[in-house]
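A lone chain, given as structure tokens: the form predicted on its own.
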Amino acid sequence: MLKRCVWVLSALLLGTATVVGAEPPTFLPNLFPFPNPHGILKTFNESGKLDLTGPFFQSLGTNGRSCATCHQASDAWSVSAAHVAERFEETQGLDPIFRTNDGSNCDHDIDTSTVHGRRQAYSLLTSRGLIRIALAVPAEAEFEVVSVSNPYGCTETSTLSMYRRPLPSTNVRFLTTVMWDGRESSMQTGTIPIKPLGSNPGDLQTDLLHQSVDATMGHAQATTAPTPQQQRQIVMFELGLSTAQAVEFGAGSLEAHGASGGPVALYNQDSFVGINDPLGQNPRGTAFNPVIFTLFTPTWAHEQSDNHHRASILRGQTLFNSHPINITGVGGLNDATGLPLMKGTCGTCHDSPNVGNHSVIAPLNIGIADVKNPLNPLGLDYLPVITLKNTAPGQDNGKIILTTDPGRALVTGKWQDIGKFKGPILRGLSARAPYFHNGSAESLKDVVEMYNVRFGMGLTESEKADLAAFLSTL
């Protein structure tokens, strides 16, 4: 009954703008419930409500888009592929998210004049929630693009079409890197790396201001940049959002009976750059604590002793915090430390307490973009294959790599950065499937299986289910 009531309430509010003669809502009540396959998502704002009239929700460009086009409150301020597919059917592919500058699989030699043509042109957006990001190869890159095999066209080798998920525009105060490849936090793009100690939150705010301009000029195809006031309003709106799962349909409230899930506890979560870095970059000198998540306690699970959902979630949290992982072959970690094998847990890379992203700048390559990687059980046949050749002097000169996305290397030009991406914030996961930068994991079970295979974790089927259940409550 609770699940059905929430679905109806959400549909009524969000459908207001489509009722003939009705005005669109001007605000969302604080902690408004948005249902998803696992439970209910909520967003907290200290102002008491979410103003829907500011520049974040205004079309500042020429193609009808706003920030909210790709950052939906119902989808943890990203987009879920399932909801994008619904938007296609409701509008026959004419919703502002369906634009050829970056929403289509390619931007030339396509036909969007018919529904059938649009269905084909936007297939990656509706099936995987992917936006096409066109990035030029850096002039001084340590590699050359030998070839691009792209089933959708866009086979150019000087500017590459990357297919990536929109990151959430909520919980951004925890960010240590803006964008998957960090291009909005990089000196190469005129932005600022987000550093520990006295420079924050200034570094983060500067980068978000820059990103608000780039997004408006690019995704919204604006002819003029948003004004400084509009930029500040967009950034302050984002910084004021705290979003998390608040209800799990089987376990009930994630904020009651001693639990500290949900967005209000997240709003009160202490954080700073380097807060729990495992490699000693915590500016306060505090030792790394592998117990990353402390949302659920035995008291919460035992409040209803027969509630197997709560028991499973608690076991999953324990697995996240303590199950040993032999970390090998991770670019940006094993090579950077000179340790071919590191004994760790999930928290070694997802170390920010009760948030789950890395607390310092840490682009890593765990093989998500690799072509024909035997340790990646996720299929990548829907993505282009890009062949790169090392052109830098040294022992790797002439080496060939096949990848679906060079990642951070398209920002730095460095061979060693191929395939590196940041780890995203692990809150609101249930509302924004699919996962990883390329949408290759269609479910949280797929995410768990990827890590189980990649790092030989040896999880049983029951343990996999418990870990996925825990992730669904974040």
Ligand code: HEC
Given for the second form:
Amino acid sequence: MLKRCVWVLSALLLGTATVVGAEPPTFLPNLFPFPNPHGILKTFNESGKLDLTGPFFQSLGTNGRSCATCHQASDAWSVSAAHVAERFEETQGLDPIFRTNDGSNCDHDIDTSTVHGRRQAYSLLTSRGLIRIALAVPAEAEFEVVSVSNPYGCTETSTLSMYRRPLPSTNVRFLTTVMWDGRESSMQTGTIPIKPLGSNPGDLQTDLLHQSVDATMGHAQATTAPTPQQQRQIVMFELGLSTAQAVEFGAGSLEAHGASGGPVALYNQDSFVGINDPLGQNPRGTAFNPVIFTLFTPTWAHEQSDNHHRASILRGQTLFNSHPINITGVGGLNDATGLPLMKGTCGTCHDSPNVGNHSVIAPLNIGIADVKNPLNPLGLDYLPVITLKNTAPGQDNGKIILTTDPGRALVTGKWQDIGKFKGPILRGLSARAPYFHNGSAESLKDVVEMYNVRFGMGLTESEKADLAAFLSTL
Ligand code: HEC
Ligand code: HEC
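For the form predicted together with the ligand instead of the form predicted on its own, what are the coordinates?
Full complex below, order starting with the chain above.
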């Protein structure tokens, strides 16, 4: 019932855009409800109603795209693969997201003149919501690209094609590194690593300004950069947004009666770079607290004592905060600390309270791009295989790695950075499937299954369901 009401409401408010002759809406009310498969997502905008006319929503380049082409309010400011597929059907593959510079599987030797051709050319975008990110191999890299086996073409070895999910352009005030590989907050690209003390939020703002230029020149194929004023407007707009799931269809409101889910509570969440870091980088020196999420309480669950959804979500939150995980073989963690086994929890890596990203710069390799990882249950066969060989003097010289995406290593050139990505903000997940940088987890159940297998967590079927239910409310 609730589900239907929301659909009708959304259709009424948004549908005006499709009425013949009607102008598209110029704003949305603040906290406008967007339904998704698990409930309702809302965005709280610091400055009130959501103005849909600013530069974030304007075509600033040459191919008709705006930031909002790939960062949609309904999809937690990313794009869900399901919605991209709908856009393909509605426009026969002509919506501006379907552009050959980075929307198609490859940018050359493809035929986009027919619907059939476009269906093939954009298959990774419509099936997994993936954008092609082409990056040059750094000149000083400690490795060489032996070969690229890519079923879609784009087998060049000097510039590699990777396929990545758009990260949400909301909740960005919590970011401690920009982009999956952190390349918009790295010295190598002339941007600034986001540091724990002093220079923030200046670091983050500078990086986001730079990012807005790169996105306009790249994704939107602009010939001139956005003006400084447009850049500032884009970044201030992003920094003012807080997005989270506000309603779960079975559990009801996630914001009342002892629950503090939803975007307004998130807006009021305290945060600083290094908050709750488990490895001593908290500038205030406070001890790490593994209880990362405190959104749901027994009071909330008991308020509707017969509500199975609430009980399950609460159990899932407890699993996230306390289920032991034997962390082994994680590049950037086990090697960096010299501890081959770390007894941790989900929050060892997702340590930022009620947000869930790394609170410091911490590119980690949990094996999501690793072609040879026997402990990853998620199939990668829809992605290219990139073969890298270590060419640096030393014990690893001559070693080979097969990966679908070198990640951080394409920024630093370092062998040890292959396969490292940031742990993203874990809010608004229900609105933006699939998950991980390469979209290899099609559902939150897949995410949980990955961790269960990769780290031998020994979760029962009902524990897996509880953890996935909890993630769906974020
Ligand atoms: C064609 C799709 C597309 C368009 C258009 C686009 N983006 Fe993105 N955006 C992405 C992808 C894909 C990523 C992740 C890429 C990566 O990490 O390598 C991303 C990442 C980001 C991030 C990083 C978030 C984080 O957690 O690090 C921000 C911020 C962002 N985009 C803002 C913008 C802005 C502002 C614009 C308009 C000027 C824009 N994007 C246009 C696809 C797009
Ligand atoms: C050892 C560090 C580590 C641990 C432990 C860990 N994560 Fe992650 N998590 C990451 C990293 C790194 C990524 C990004 C990986 C990628 O895409 O390559 C990630 C990504 C995710 C994502 C995908 C987010 C998105 O936007 O696509 C979810 C959901 C998630 N983790 C949930 C969990 C849960 C639940 C647990 C506990 C069962 C957990 N994580 C434990 C490091 C960790």
